[in-house]
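In C-alpha cells, one chain follows: the form predicted alone.
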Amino acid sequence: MKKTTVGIIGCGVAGMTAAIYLKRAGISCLLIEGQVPGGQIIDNDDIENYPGFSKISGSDLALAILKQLKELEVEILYDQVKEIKNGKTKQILCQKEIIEADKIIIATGRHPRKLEVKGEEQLRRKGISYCAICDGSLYKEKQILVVGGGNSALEAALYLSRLAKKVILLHRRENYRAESFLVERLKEKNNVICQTGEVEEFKGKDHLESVILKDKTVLSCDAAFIYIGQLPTTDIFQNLPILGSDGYIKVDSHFQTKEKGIYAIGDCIKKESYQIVIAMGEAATCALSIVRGEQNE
C-alpha cells in the first residue's frame, strides 16, 4: 500500500497543475492515470488561446508540464481507479495499487458522448472515431464524416481537410455553435462541404461504408468523427454522495466535495465554460486551499 498526503486522481491539466502547486509548497502528492498524460488536450492540433504561445499543439503542451512535473520530482502511478473509499482513512482502490491519502483530487475530466445509433459501437474503430488528431492520418485523401456543430467539430474538420481528399460537415441545425473565426476559416476550404442532417445508422461490413440519415439521405464515407459534445467521466465515484443529476462533480469555492478532504477541479465539475485556463486556475485554488489547510493542522 502506498501513501501520501494528496491523492491526485487524473494526469490532465488540471490534476498536473495542481501536482506543481502541492509539490513546490512542500506536500506529498501522487499522480494516478489510467491512461496517458495530459487528458484531452493531447487530442488538439493546435491551441491558439493559451496565454504566452501564439499557437501550440496539445501534445506539446501536455510534455511541457510533463517535464515540469518530472524536474520537481512528482511522482506518476500508470493504473485504473474502480472506487474512492472515505472511511476513517481515504483510499484510492486501483487495479493494481491501493493507495492511502489524507486528501483526495479528482481531476478525471470528460469523453466523447455518442450518438448512440445503429452500428455506432459495431464499427467503433473500424471507420469511427472520435479523434481527428489520433486516427485522421489513416484516412489520407479519402472522404470524411464529421458529426457536430461546436469549436471540437469544427476544428477537426479544419485539421482533416489537410488531409483528406473531401470533409462532409454534419450538424443538425444551419447555425453552428462554434466561435465565428472558425466558421469563417472552413468557408475557406474548398474540400469542406457543410450539410444539414441527423444521423440514423452507420452501415458497412468490415470497415464504415456509408451514413445513413434520418431524411434516409445517404452518405458514402470511408470515416466518421464524433464530436457531439462530452460527458464527465465520474462513474467510478457513484458511491459517493458527490454527483448531481447530471454525472457532474458538485463543489464549493474552495472546489471541495460534500466529503471533506475530497475535491474536484477541472472538466469534471460543473460550471459555464471549459477552457484549459479555467481548468488550471481551479486546480492552482484548490491546492492553494489545501496547503493553508495544512498549514494550520
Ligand SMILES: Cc1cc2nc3c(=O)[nH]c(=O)nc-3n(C[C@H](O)[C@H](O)[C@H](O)COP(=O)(O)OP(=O)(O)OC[C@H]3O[C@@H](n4cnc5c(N)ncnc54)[C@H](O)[C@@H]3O)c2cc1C
Given for the second form:
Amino acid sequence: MKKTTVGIIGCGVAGMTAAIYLKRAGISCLLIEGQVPGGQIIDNDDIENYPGFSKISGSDLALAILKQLKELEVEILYDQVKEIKNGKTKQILCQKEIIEADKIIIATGRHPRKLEVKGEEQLRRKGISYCAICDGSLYKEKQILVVGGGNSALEAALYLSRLAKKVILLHRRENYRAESFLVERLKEKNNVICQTGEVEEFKGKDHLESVILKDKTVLSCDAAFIYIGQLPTTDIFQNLPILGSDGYIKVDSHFQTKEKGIYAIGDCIKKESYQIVIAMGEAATCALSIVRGEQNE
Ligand SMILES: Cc1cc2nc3c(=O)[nH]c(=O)nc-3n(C[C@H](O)[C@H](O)[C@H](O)COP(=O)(O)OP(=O)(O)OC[C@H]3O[C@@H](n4cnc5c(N)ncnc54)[C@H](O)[C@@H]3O)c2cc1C
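And the form predicted together with this ligand, for comparison with the form predicted alone?
Shown next: the complete complex, the earlier chain at its head.
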C-alpha cells in the first residue's frame, strides 16, 4: 500500500495547482489521474481569458503545468479511483492500487452531459463526439452538426468551421447563452448555419448518417458534436455524505467537506462560475489551508 500526506484525485488544473502549492510548502502529495492529465482544458484550442497569455491552447497550458510538476518532482499515479474510505485511516481505492492518505483533495471536475436520445450511445465514437478538438480533424471537408447554445458549443462550432465544409449549429432557442463576441464571430463564418430545433434521434448503420429533429426535419451529417452542458464527476463519492442532490460536492470556505480531512476543489463543487482561474484559486486556498493546519499540528 502506497502512503502519502495528501492524495489528490484528478489531474486537471485544480488538482495540479493544489499539488504545486503543497509540494512547494514541503508537504508530500500524490496526484491520481484516471485518463489524460490536463482534464477539460485539453478540449479548448483558444483560451483567451488566462492572464499572461492573450491566447493559449489548453494542451499548451496543460503541458506547461505538467513541466512545473515534473520540476517539483510531484508524483502522478495513472489509475482510476473507484472509491474513498474514511474510517480510522483515509484510503483511496484505485483500480490497481490502494493509497493511504492523511488528507484527500477531490478534484474530479465535470464531464459532458448527454442528450439521452435514441442512437446516441450506439453511434458514440462512430460520428458522435463530445470533444471537437479530439475528433474534429476526422471530419475535414465534411458536414458537421454541433448541438448547444452556450460558450462551449459556439467555441466548438468556430473551431470546426476551420475544418468542415459546413457546420450546422443546432440550438433549442433562437437566443444563445454564449457571450455575444462568440455569436458575432460565428456570424462572420460563411460555412456555419444556425438552426433551431431539438434532436429526437441519431440515425446510421455503422456510422452517423443523419439526425432526426423533434419536428421530423431530417439533417444529413457526418458527425455530431454535443455541447449541452456538464455534469459533476462525483458518482464514486456517493458512499460519503458530501454530495448535494444535484451531485456537486458541498464545501466550506476552506474547501473542506463535511468529512474532516476530505476537501473538494474545481468544477466538482457547486458554485456560480466554472473557469480555469477560479478552479486554480480554490486549489491554492485549499492547499494553503492544509499547509497552515500541518504547521499547527
Ligand atoms: C469546451 C470547454 C471550453 C472551456 N473554455 C474555458 C475558457 O476559455 N476559459 C476558462 O477559464 N475556462 C474554460 N472552461 C472551463 C475550464 O476548462 C474548467 O473550469 C476547468 O478546466 C476545471 O478544472 P478541474 O481541474 O476542476 O476539472 P477537470 O478539468 O474536469 O479535471 C478533472 C480531472 O479528474 C480526472 N478524474 C475524474 N474522475 C476520476 C477518477 N475517478 N479517478 C481518477 N481521475 C479522475 C479527470 O480525468 C480529469 O483529468 C472550458 C470548459 C470546456 C468543457
